[in-house]
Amino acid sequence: MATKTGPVLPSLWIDDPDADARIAAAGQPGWLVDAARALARDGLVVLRGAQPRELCERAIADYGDYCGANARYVAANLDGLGHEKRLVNFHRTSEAALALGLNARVMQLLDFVFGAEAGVYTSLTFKYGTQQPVHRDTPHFATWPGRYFCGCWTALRDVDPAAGPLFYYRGAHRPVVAAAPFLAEAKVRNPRAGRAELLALALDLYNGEVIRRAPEWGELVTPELAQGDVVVWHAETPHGGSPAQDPELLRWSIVFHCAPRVVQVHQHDAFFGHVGELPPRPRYGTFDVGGRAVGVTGDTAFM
């Protein structure tokens, strides 16, 4: 995964001061130029109507078939409201979901942004809104070099404003928050804790910092999203799920976690605990679909 002299890829160019000039000079189609500029400037871009509506409906139908065939498992994985939890790696079960993840327009944008061939690491499918507090994905999707990750979220149906829509902080992806101080603080607070406990505390401290400071870093935005719209966000963009005014409303969506084929995605233990420019050891394999790498990262399961 890395050469003897350094990481397999250079630092992410879209974060460099000359990114806008490089985008303009790259000779890309107009839509891609606009999308890359928005991603570099705002930390997020909405690709309107990027997914076929019929494919979105097929994915929802496949979800229903999966739940019908696994009724006992579904019943054991309901939250406090009686709703299904988020479904991990549904693209390993549904061909329609996998096709959404490998959308040609999205992959073309990611190839350009990464400067390398993009692929799919994992996915999460949601029937309801997450109502998740603002957070950054970086600790959960850590890469070497850093920030070679994008979240690619598709609205499978039109998003009702009362269902807890996606929100983000525009432009708040620029301040980089180093991991090491949070692990050090965790050790000070709980010097007798084991490694797993220290890493969990470091993550809590990191998340608290993002919650406190995201409003300083950028502008709160809640985009209106319709079926087939795709939201692509930078690894450092603070985002979350708004509180649902009506928690019984459905908010059908699927998010793919994407990285270059040649880059492995690591979890919070590596984010806080790994030292050095070279990446940790590879932790999963891949298989190819239509020339794109798809991570072998577990079966379809509720989480």
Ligand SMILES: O=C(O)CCC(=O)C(=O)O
The other form holds:
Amino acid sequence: MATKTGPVLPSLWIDDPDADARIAAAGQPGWLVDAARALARDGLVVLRGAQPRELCERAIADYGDYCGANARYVAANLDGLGHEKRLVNFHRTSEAALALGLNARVMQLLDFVFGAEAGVYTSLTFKYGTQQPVHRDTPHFATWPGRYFCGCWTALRDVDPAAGPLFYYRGAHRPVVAAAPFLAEAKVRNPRAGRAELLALALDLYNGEVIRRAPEWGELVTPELAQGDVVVWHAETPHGGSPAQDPELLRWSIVFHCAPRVVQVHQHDAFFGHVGELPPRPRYGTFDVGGRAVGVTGDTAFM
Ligand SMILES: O=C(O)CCC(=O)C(=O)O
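With the form predicted on its own already on screen, would you show the form predicted in complex with the ligand?
Entire complex below, previous chain first.
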């Protein structure tokens, strides 16, 4: 197990004004040029059919096996509708899930976008739609330098429009929202609060700002997604899960949280509280799979 953070990388080049010219000049294959352009311009790209359907089915079968072998644990982890909660780090249990996370095309795109070898930090598997309000991922996946993170989401089955599809705001990743003022505002609002309470309030205030402003930053898009399609989003892209018209419909998906091997991913305490250009202390190790770094970030668990 390694625990190195490695050198600090330069600021993320695809966020620079000359990104388009650099993408064109990089001599990459056409699909990768198109994907990197879309990611830089729109904050999200859909890679159609990037995952083999059979691998998606294997991951779903593994999920069934996991639930069968852990029936009591599953029963203790149901939400208000009687559905399983989200399953964290299923790739630590299922080889099929891990193979989805290390998809060669996705990793090739991320290597290019990061300018550094990409790896997997954590994952979430969903059997039902998340119905998550619009949010940016940056507070939960904070890096130094910033934005060395992509969400890589796979449709494990075709997504029914009534099952609460993924949505995002196209082009809304550009406006910069600084973290520090939200912590300062939390302190003003609740001067007697402890650190954890202040950080939670700062996160609420930050999320509120994203919810309010995303519609003016970009255009709401709900892509149609079929089994094997992969969505890659920029760390700052506002996105979420639409309300499900029929919450009993299944909406199988797995999302991998990816960053370069040499960059550690930090949580909202660091996002709001860490000062300076150098990263906070490393917080997890990695192991290698096929030459890629996979985070040692906890076992498979419902949350
Ligand atoms: O799958 C979804 O509905 C939303 C996923 C999401 O927002 C996330 O993983 O950050």
